[in-house]
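Single chain ahead, written as structure tokens, the form predicted alone.
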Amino acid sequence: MTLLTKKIVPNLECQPERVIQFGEGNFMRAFVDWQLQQMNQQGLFNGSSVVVQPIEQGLKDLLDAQDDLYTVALQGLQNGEVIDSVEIMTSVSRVINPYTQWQAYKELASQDDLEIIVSNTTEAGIAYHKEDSLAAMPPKSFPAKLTVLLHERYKLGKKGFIIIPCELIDRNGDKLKEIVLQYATDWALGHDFVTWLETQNTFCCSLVDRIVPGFPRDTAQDFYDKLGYEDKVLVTAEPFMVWVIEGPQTIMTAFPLQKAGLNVIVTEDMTPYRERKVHLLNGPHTAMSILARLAGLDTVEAVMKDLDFRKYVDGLFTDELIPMIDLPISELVVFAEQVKERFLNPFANHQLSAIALNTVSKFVARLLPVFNQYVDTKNALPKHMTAALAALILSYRGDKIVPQDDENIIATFNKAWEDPETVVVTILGNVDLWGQDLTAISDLVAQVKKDIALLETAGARVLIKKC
């Protein structure tokens, strides 16, 4: 079968390079580059991305073999309709591997059309490596590579960039800027360069959301038969996407994502939107994964199609999560309905066992802040989250579900379960697990004991019905 190349895309128009993109993985190609394509199709951007491979081994060779073309397949539900579409992406101009093309990388600093820098180098990518130096070709870390590029830009007397990292860490733009400034100090790049960094560049924090399963290994041949060509870097993604960018509204002049009708929010404070995602998307995932597995369910879609568990999820959203988030209720209700639709994605096959990895830390990050706020606000226990907490403690006993977590955490639960009479007090009182003593919450110990007893005698389905 013919490989996807420019021969398959007639009259391909080359767009000027306007974006530097660190990261050539599935997510960035199905998220940022897909959005560039949508803007270009509407005549709003007229630009492409030049992609920098952040580590030595990557997808450059595969993309080069396809003239940097690839297919995005959107699969899922949107506004009640099944979406199953494919589109060839033409928004990547080329891929640079700085480990073999260091000079080509540095020369990006001279291109006046380049205005925007985006990145996704994994959560570990925005990190400081003391060993990195200005003389390295290239330095190891992404922030060090970026500092070199910015310094080259400064030396040429050119304007700075709008810099929008997409790594999934809190305050990613602030953290990236902090490390770049540290390298500027370490490498003695001078006060004038630091001033240029501060005044001529805009570092934005951002929050990204789109589920991108990636290359469809199990069904690749079916796709090839449907497309009529082979695409070794084809990427599947859900239709839903949102990009929250914390920064000035003026960045949309250079980067007109909103004008293209894309679900992009520019705000002075992204905190409520981060809470919205963590608590309204990730939180229900964590709660359902604990309880539904005890009831014998195995996927998110199965949970949402189960009448009892659907009522539990609806109640968790309506009664406990939405009232605790500082955004307009109407906006949160719309987002919650979008999340439920995403949970029903028939293409995703999202396994609860995968969501349940490291459940304790996920409960702490995704549910415990809302739990505490609910208790403080309502002076009562949130029934749905309390049931999930009880199920968590029972599941870590290991006889009903095999927990997947840090060995020290599993050892803590094993030790506590040696005395079933005191296990609830022991676990809830463990500050190392929760960051606080949960036994101090009025009535929580007693309710968790009742819920565990009901789980043991009647099962998870009966417990969630009581919620």
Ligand SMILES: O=P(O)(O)OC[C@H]1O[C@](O)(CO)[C@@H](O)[C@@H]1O
Given for the second form:
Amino acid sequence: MTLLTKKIVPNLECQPERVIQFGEGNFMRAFVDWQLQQMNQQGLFNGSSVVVQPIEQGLKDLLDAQDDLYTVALQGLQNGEVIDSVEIMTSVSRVINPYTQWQAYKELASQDDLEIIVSNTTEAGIAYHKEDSLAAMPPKSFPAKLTVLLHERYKLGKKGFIIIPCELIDRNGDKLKEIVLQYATDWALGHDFVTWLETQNTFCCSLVDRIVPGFPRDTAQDFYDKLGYEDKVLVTAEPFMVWVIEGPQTIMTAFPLQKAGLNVIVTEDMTPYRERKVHLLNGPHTAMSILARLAGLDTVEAVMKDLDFRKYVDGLFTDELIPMIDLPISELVVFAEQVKERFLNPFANHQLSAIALNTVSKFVARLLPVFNQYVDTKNALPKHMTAALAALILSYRGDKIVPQDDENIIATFNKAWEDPETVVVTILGNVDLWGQDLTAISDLVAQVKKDIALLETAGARVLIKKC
Ligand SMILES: NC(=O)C1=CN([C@@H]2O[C@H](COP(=O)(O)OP(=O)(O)OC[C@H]3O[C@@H](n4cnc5c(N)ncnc54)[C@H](O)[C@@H]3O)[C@@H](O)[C@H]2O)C=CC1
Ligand SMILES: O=P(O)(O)OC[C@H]1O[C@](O)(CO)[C@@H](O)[C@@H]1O
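Requested next: the structure of the form predicted together with the named molecule (the form predicted alone having been shown above).
The next block holds the full complex; its first chain is the one shown before.
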């Protein structure tokens, strides 16, 4: 079968390079480059991205063999409709491997059309390596490579960039800027360079949300048969997306994502949006994964299609999560409905066991802040979250399902379960697990004991029906 190349795309228009993108992975290609494509199609941007492969091994060769073309398959539900679409992306101009093309990389500094820098180098990428130097070709870390590029740009007396990292770490833009400034100090790049960095560049924090399963290993041949060509870097993604960017509204002039109708929010403070995502998407994931596994269910979709569990999920959203988040209720209701639709994605096959990895820390980050808020404002226990907490303690006994977590956490639960009479008090009172003494919450110990007893005698389905 023919490989996807320019020959397959007639009248391919080359757009000027306007974006430097660190990271050629699945997420960036189905998120940022897909958005460039949407803007280009509407004649709003007329720009392409030059992609920098951040580590020595990567997809450059595969992409180059396809003239940097690839397909994005969007699969899922949107506004009640099944979306199963494919589109060839023409928004990547070329891929630079700085390990073999260091000079070409540095020359990007001289291109005036380049205005925007984006990145996703995984959670490990925004890191400081003390050994990195200005003379290295290239330095190891992504922030060090970026510092070299910015310094070249400064030396040419040109304007700076809008820099929007997409890594899934809190306050990614601040962290990236902090490390770049650290290199500027380490490498003695001078006060004027630091002033240029501060005044001519806009580092934005951003929060991305789109589930991108990536290359469809099991069904690739079906895709090729349907497409009529082979695409070794085809990427599947859900139709839903949100990009929350913390920065000045003016960035939308250079980067008209919103004008193209994309779900992009530019705000002065992204905290509520981060909370919205963590508590309304990842929170229900965690609560349902704990309880539904005890009832023998295995995927998010199965939970959402089960009438009893669906009621539980709806109640969790409506009674306990939405009222505790500091954003307009109408906005939260819309977001919650979108999340439920995403949970029902028939293409996703999202395993509860995958979500359940490291459940204790996930419970702390995703549910406990809302749990505390509920107790403080309502002076009562949130029943749905309390049931999930009880199920967590029971599952970590290890006889019904095998918990996967840090070995110290597993050991803590094993030890506590040696005495079933005291296990609830021991676990809830363990500040190392929760960051607080949960036995101090009025009635919690008694309720969790009752819930565990019901889980043991009647099962998870009966417990959630009581919520
Ligand atoms: N796939 C998804 O559904 C979503 C993924 N994310 C996040 O995006 C990140 C990337 O995900 P994918 O694109 O799916 O993975 P991927 O494996 O396709 O791409 C990883 C990218 O990160 C780069 N990279 C890896 N380690 C690095 C390091 N130490 N320093 C610099 N660069 C490094 C690689 O060169 C590659 O460009 C992940 O951290 C993930 O948490 C965020 C939202 C959704
Ligand atoms: O299964 P979890 O850990 O709740 O995460 C669900 C998904 O949400 C996302 O944050 C969506 O953007 C992805 O990173 C992740 O795949």
